[in-house]
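The chain below stands alone, shown as structure tokens; this is the form predicted on its own.
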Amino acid sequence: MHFKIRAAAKEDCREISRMIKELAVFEKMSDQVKISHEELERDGFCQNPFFECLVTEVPEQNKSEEGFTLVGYALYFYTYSTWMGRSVYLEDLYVMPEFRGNGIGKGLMSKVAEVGKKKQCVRLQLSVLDWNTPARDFYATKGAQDLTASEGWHFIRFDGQSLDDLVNEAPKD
């Protein structure tokens, strides 16, 4: 199948949202999704961009049952580490099921880990549930390591209440 992966657009907004409330119902966790088109565009299309992202679009003759040409995203953006420097950070990689299995997932990974080199990021990480065993046996055939497994490393949140009183107990000036 033919498919082009470019840069998103602002315009694209209403579709990225709309499948990462696809990607959420997938990860069985579709009421944590807070967030609108319009905070993708403020925080993605903005003078210091919070995130970057890719979308796959394919022509007009292999849209979707719906109707949708854009069918694929990666999102991402740039940490950094003491110990190795720049790093890439894979947040989401989703393709719409009827889509699987034509290389575009590969294809977007692929595209992150590009973007990433090519601005002297070291490495790319993401995270996985771990029940989703086939998104995990295809990270591992392209030669991801499992750090959880590996190293030990937990994956540590704080939001909401536990945020804000973090930021209750932060010196004053």
Second form
Protein chains: 2
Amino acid sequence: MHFKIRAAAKEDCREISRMIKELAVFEKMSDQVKISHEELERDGFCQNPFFECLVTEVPEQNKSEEGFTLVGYALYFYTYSTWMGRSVYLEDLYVMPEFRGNGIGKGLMSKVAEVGKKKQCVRLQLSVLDWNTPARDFYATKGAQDLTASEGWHFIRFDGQSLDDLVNEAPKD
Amino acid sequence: MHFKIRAAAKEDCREISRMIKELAVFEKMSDQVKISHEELERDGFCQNPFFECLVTEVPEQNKSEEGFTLVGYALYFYTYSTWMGRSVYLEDLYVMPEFRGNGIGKGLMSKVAEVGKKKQCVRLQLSVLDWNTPARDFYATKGAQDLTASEGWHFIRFDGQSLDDLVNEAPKD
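Counterpart to the form predicted on its own, namely the form predicted in complex with a further copy of the same chain:
Below, the chain from earlier opens the complete complex, with every other chain and molecule after it.
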């Protein structure tokens, strides 16, 4: 199937938001999505954007059952290692179920790697759930390291009350 | 002890680089530091900076044995969740050994939380090694979640050859 991968435009945010929700439904977590397309527009298309996004577009004659021509996306941002410098982090990778098996997912991931490399990133990083064996096997086949398994890195998160508590302890200027 | 936490300036990069190396020596990984102060200047003080940094400064009369007045730093950047929006990620937190026990580390972390909150971040995230029990206990005491333990999230990294392989597979435009 012919498809094109291109940088997302501000006008694509409604469609990206639709796919974010589809991905969350698939993960049975749709009630967790608190971000609207207006917030994606604000955060991804401002002067210092918080993320970048690639989308996959298919020709009109290959549109989805519901009539969509944007059928996949990869959302990523830049992170920094004080040892190695710039990295790119792949937050979301999604392809609509009826378009899977056409190399779109691999294409999106490779394009993110290419964008990162052009920006002098020395790493592409992402996170995966331990029970998601197909994804973990796929990354391993591609030569990725699992740093949680090999080095014991754990993700820590402060949010809600624990984040507010930290803020309230901040020294006064 | 009196100390001040402030945003790092470009001129602080030489001192920040010195502390990055001290932290790596402490971790017995000093050969891993490939980033110089020139690269910190370039990446942290450009139009779309890859990171931000806070430093802790002590008065001249409290300077370190070697004569340093910058005695700690917190280096962080912004990440993005397609469910929840903006987050802040604390990459490095360091206080010189002779200045520990004065609340500088907690002060730096709280200040990063405060900066993040002002930027409408809903999370502060970081990573910790599983054998670093004091740090893990500290974060737990402060109400943080360990997402690797509770949900099974693993860190995946492509770099070197595996990153180049991805790039080489990218679809041509």
